[in-house]
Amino acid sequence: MSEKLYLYPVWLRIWHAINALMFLVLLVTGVSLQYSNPDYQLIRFDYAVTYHNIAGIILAFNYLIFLFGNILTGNAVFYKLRRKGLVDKLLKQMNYYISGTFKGEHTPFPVTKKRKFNPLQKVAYLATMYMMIPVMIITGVALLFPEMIIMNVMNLSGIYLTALLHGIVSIFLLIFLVIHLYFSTMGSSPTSNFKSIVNGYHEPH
């Protein structure tokens, strides 16, 4: 087996743990609020509101740690995406996930010290961390302080539209979470990638 690569520094692992925990709290409380029923409450309504707001605030501050951490430590370089040949690279990686991995083929873009993510991961993480998460934070803050929201947009309630956008993006984030967890099992062993985010070392195939 190749030498282990130290790819996940302490600050990144702490950020990831807080982010994952807050995301789960937001998911559970969000579902409870969305489908609240006085007779069948997943979480008591007032508790769900409180926990959701607290988790959202923590996640927002944690996101700032992610941004500044990327800039100050150079971790941002792993998110740089080159458009030249991108489509071919994405198709190659998709083909590996769909069939290659089940045939015992080697990943077309193995992890190295200079390449932490394959092209498909880069696109997914860029869309998640630099698009969807900011939208969730902005709409979440707006719903926390509804006086900030434009009351009427094309004869529709601004609060309703903000809540709708918040809910739609949360569904996409849930889909991302499920896929992320599944792909995380595709390491040198089903648990190796989970261990790496705990001890910081990636285990190559």
Second form
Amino acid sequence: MSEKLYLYPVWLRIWHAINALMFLVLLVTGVSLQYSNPDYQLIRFDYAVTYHNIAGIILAFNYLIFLFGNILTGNAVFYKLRRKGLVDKLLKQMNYYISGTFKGEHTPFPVTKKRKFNPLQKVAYLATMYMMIPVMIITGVALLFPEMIIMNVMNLSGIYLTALLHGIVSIFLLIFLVIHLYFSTMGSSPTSNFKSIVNGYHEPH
Amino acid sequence: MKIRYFLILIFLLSFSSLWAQLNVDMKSEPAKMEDNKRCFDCHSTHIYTFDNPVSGITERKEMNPNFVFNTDAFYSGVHRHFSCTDCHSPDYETFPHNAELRFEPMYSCIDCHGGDEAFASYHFETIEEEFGKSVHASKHNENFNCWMCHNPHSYKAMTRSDFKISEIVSAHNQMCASCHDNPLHFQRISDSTKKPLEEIHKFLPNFKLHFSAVRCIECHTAVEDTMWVAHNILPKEMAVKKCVECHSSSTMLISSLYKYQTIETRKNRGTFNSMLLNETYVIGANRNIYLNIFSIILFGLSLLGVAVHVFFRIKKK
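For comparison with the form predicted alone, please write out the form predicted in complex with the partner chain.
The complete assembly is shown below, putting the previous chain first.
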């Protein structure tokens, strides 16, 4: 086995753990609120509102750790995406997931000290962390303080439009979670990546 | 085939009759503006003048604020075709008014509207019956009359017209707040002191938003299907406190606050939800069917993708 790489510093692991936990609380309470049913309540409505609000606020503050952590520690480098040849790189990575991995091929972009993410991961993380999560935080804060929202936008409730955007992005985040969890099983062993995010060391293939 | 068309015709006609019932004439010109001018000369201003025959001078006096009426509100209200003396004694036509006139009995809604076929769809008898069961009637007996809440000089039948929900909510809540959020007015019927509404309702998340989006009666009345506005105000212990009563797809607001809009939307072949989308948002009640289907398909596809991938991983191992 190759040498283990220390890729996930303590601050990042703490951020990730809080983020993951709050993400799950928000997901479960969010589903419970959106599909609330008097006959079958996943979580009692008023409890779900409180948990959702608290988890949302924690996640929003935790996001600041992510932002400042990336800026201050240089972790942001791992997210840098070069446009040149990007499509080819993405196709190469997709091709690996679709067929290469079954043929026993090696991953085209192995994890190194300088390359934590493959191009597909970069795109997915950039979209998630720098687009979807900020949208969720902004719309979430707006829904927490609805007096900030424009009440009427072309005869549509501003609160509804904000909630709609919050809901649509949450669906994509749910899909992200499914794929993120699944791809985490594609390390050197199905559980190695889960261990990595706890102990900080990446196990190369 | 002909029978089918006939049935469709009957169906459409039945809706058009409902339309006629629901729309109150709020547009025709007031009938007796000239008759009322003399009353409103004094009773629409805070200062009135009169010639004192004893002193021979023209005096300016301040009008009792309870007897000042907004003429615009009167002439846009449901009673705008009336002359003042249709309801008040003709003796008011002389000035100064006879002091005994203050003992004049006031009509209640049922005195004029009870048993009238023209107003059958308003169910005034049921309103009277429901009001009789309410805490307003049981606690305050005959001291509590229709005019404590409904101002006959400006009343509009808002719930069955094209008013915005926000306008209906604001007007109806104002009726309750005029006593329940005004200690001075509240003393007209009770010596007890009330806690501020905000404190009583602090269990509601964002109580201000709730107060601007739904009416007090949504939680504080027993809904009666034949009526547009429930009048059986329940004791506070019986008020709705379960969030899901409103925050669910079977929201009770359909049969109360959104009743008119629900019928309108159904008539226009829309869905209740599309109505909800326009003006308001209730977590748990607004469900966009397309978004629901889209999310289920997307979630299902991602799970399927994972399952297929797992299958090949195991097979090729």
